[in-house]
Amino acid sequence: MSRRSVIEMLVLVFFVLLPLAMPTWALSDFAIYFTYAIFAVSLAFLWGHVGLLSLGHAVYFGLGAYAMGVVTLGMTVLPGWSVIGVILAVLVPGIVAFVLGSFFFASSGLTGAFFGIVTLALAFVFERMAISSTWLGGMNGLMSIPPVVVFGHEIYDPLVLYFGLLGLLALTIRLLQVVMRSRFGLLLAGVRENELRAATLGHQTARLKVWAFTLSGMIAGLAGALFVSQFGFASPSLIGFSLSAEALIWVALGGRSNLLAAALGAICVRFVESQLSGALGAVWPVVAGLLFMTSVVFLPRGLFGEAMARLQVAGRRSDPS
């Protein structure tokens, strides 16, 4: 077993044992943190592995949240609606991401800051559309969205939510790791390092980026569906720039080149925010912004990404073979 696998296993064991040291009410909070972590992983894959920095990635999180809300609202007695809601929450953002990606990367395609600016503008556009839509509840959004129904029972138990979301987070990271190590993933890494060279070698770089963008959007949509199933509401703030900026902070602080590090960044930032936001009040966003800038300048691999990289190096040095 590699050093990296050992680290990942230890992190998983830590979270499996964590409920033993937490009150029951805190388990629900961590279930929400795991949902945010799935969202962060979708952005880390796109930003760290593909090299595409989306400044409006909450668009796909919000689309998943609204899709889940529209389908399941008022349908608590029918377990099948939860399944349909989750499926649509994955498909709708995926289709939107595919269409937008096909437009973004057509011909020479958007790159660098231009791609970021366009995705940022889209976040504002989609947020205004959600606010203006009476069908989606306007400014108030959709309220009283039911939880996920499994075998005819609504899932409220904090312990079940905790381990269910932890399992989905671990599965998401593992599946994306498999994708990253596949031929498709290696080609995406090649596009990130030198797109012109990849194109010269005959690879359809635009098509590769479109499918990577689509996959990232689908995972973000899944996170949105899981979020509204716990919080019970979907509002325009879930689809705008504010949440997108928060996700950037989570991923930058955790580490964009390591999916697990990005997930830990989201979990830790949300946990620290829950502990300090009350005391710091309006100052907290400033603190978060300063942490983001510090991480970008001094820890380009992120706090957890840097720690994991050093542990792996230390492990190789201590290995006598």
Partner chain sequence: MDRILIFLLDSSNAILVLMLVSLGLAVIFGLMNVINMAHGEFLVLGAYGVLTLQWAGLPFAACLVIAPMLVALIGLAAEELLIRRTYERLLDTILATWGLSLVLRQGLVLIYGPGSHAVAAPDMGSVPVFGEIYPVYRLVVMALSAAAIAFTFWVFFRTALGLQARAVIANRNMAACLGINTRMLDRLTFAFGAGLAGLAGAVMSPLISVDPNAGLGWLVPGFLSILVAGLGSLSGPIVGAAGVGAVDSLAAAISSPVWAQLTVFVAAIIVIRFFPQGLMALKRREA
The other form holds:
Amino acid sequence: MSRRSVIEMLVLVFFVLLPLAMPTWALSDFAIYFTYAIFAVSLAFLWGHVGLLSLGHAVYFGLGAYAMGVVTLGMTVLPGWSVIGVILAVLVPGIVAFVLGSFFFASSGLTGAFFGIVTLALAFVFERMAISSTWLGGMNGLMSIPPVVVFGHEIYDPLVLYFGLLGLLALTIRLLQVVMRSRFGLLLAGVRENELRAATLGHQTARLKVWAFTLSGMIAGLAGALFVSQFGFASPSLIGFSLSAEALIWVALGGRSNLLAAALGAICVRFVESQLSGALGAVWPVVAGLLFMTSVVFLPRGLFGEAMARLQVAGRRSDPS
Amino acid sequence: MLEIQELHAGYGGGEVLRGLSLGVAHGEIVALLGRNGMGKTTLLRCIMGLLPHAAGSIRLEGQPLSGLDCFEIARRGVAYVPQGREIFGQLTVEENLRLAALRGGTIETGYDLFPGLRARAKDPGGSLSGGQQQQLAIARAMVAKPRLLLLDEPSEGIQPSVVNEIADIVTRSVRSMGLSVLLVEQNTDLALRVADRAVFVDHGVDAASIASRAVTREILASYMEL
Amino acid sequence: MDRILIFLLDSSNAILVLMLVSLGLAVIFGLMNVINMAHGEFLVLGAYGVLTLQWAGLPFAACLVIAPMLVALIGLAAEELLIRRTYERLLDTILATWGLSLVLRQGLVLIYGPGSHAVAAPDMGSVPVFGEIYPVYRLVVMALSAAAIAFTFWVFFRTALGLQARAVIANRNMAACLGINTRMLDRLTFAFGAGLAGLAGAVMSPLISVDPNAGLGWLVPGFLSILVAGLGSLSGPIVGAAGVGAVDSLAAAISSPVWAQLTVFVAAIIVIRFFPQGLMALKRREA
Ligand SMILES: Nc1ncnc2c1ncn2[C@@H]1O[C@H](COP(=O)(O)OP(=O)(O)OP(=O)(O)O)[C@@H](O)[C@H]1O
Ligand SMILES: [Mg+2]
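Can you give me the structure for the form predicted in complex with its partner chain, which would complement the form predicted on its own we have just seen?
Below: every chain and molecule of the assembly, starting with the one above.
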């Protein structure tokens, strides 16, 4: 087994054993952190692996959240089943990401900073639309969104939520790792390293990016759906600027080019925040911002990304095979 | 004037200069000759402080230049005419010269050297012909009143008649001012005609230093031919 | 007729201030290749500066002068401590300045509280403009903004400092080879850009509600302005801000401010997508 998968296994084992050391109520907090981690992973895939820095990624999270809410609250003609909610929560952001991606990337489209700024402006547009939509509850959003129902059982038991979301997070990371190692994933890495060369080799780089963007949007949407069914309401803050900014912090602090590191970034920042925000209050965002800046300057690979990279190098040195 | 000892430098992993030593005396014109890719431009970039060196020393009038910023080296009297000229295409001819004259020179020096530039003073540098751009690049270097002039392939891409004219003007001016010059040039006839001494660079080291008059066909062939 | 005149005056007011904001962004981007996400916060700092200095008992005119300078100093510190460490990494400048904006915003919350403040407007009364009564202070805002824009152009195109800045923009290494201290220019440029934003915030402070989150509402239109017209020239942000501001004002007059903003954003995104070089490149190609 490679050093890398040993690290991944150990992290998984840690989280499987963690409930033994925690009060039950804390479990549901962690279930929420895992949900955020799924969102972080979708962003890290797009940013770290494809090289597209989306400054408004909460759009897709929020779309998933609202889609789930609208369906399970019975506001559509569809039956209010959780399955349908989840399906739409993946499809709607996926379609939006596909359409926007096609628009952005087709024939020498937006790159780098331009893409970032445009996605940021879009986050504003979507947030404004959510606020001004009375159907979606305006400023207040959608309330009393029911929990997920599986085979007739409402899932709200903290332990079940904890392991359910831990499993989903692990599955998402695994899935994206498979994607990244596939031919599609290797081509995406080629686009990141040198788009011009990938294009001259005859690859349709625009289409590759569109699909990567779509996949990322779908996963973000899934995270949004999972979030609202635990949290109970969807508000415009889920779709706009501030959550996008937060997700960037998680991923930058954790590690942009390593999915597990990004996930750990989300979990840790959220956990530390819950521990410290009581004591630090309004000072906490300042601390988070300073940490974020420090990591951008001194640890571009992120806290966990750097640690894992070092562990892997150390492993390779001590193991001549 | 300029003393370089055991200089090592390169890009990323690969070392380009592998212990090169070289000196230029006061008022001396030294031609730096060698095949393509042997590290001549790299050496000039090191002297100018555009590229850090890994080991060795560069001294100007006894003062070490290591660790100084490019602008500080320029202010100590080193002027650089880079390969490809790198004039400011969007700025006017006059603005190009004024930039170099900000620290105590006068743009008239440049116009006196190449009077043809005066007529184009208000035109953007990018609109000049190749020969005129080279004149501008040299004039810009001279305006700064340097002590040491670094010239990187000034004849590149310019028609031969113009090359000789420029070479004569520059040589005369340099001699009269007593400037030291380090000249990189592919046109060996021209280089040997204007220089006092030739230093041959081979794979990042100084392979030979020979007075221009003493350079024979055989020597040239052994260092310059593929 | 009268309504149209007032509308034109109000729009010019908004456009001129947006021009200041975009100009600051463009100056910083042009010279340093830094995308300054904290620019909106610099603007807000200008407004808070006026607020604080007013509390300290200074006359309003003094506040207008000192507040932008304080913001420029903050910009100088930010450049030295943070920004210069991210040069050559364009996307990281976005992240670093984004972090800075977060810290500044929350810092304001800590010091001044999350709520909004009102800056006492200087009592200048109103004057007839082409037969319409218009507040004098708004005319002052326009005059100051126009003067600051003119000053920026003067510095860039008529002074030795500006010449050096243009040389650095064109070819940083070659500029250094001519003895230009590029580090010093970076510092000055960032401080100058921040100061422009601070000035925008200072002059607008009596006209807006001063709250920590007000910056975002300026940042995005500012960016869209410079992208719409195209990077790489000082007239770009002026033309872009005129376009963005005009569409915004018109749309707001027809519908509501919210829909106006949506219209502007979507229109700008479409323009940027199809003309990544900016609309001004189009004209250059024809010429
Ligand atoms: N920016 C760079 N990055 C990496 N390698 C470089 C770079 N510039 C030059 N090199 C390499 O360094 C070596 C020396 O290059 P240099 O330009 O100094 O040669 P030169 O002697 O000036 O050649 P020429 O006569 O073609 O100008 C070459 O092998 C070149 O490929
Ligand atoms: Mg060369």
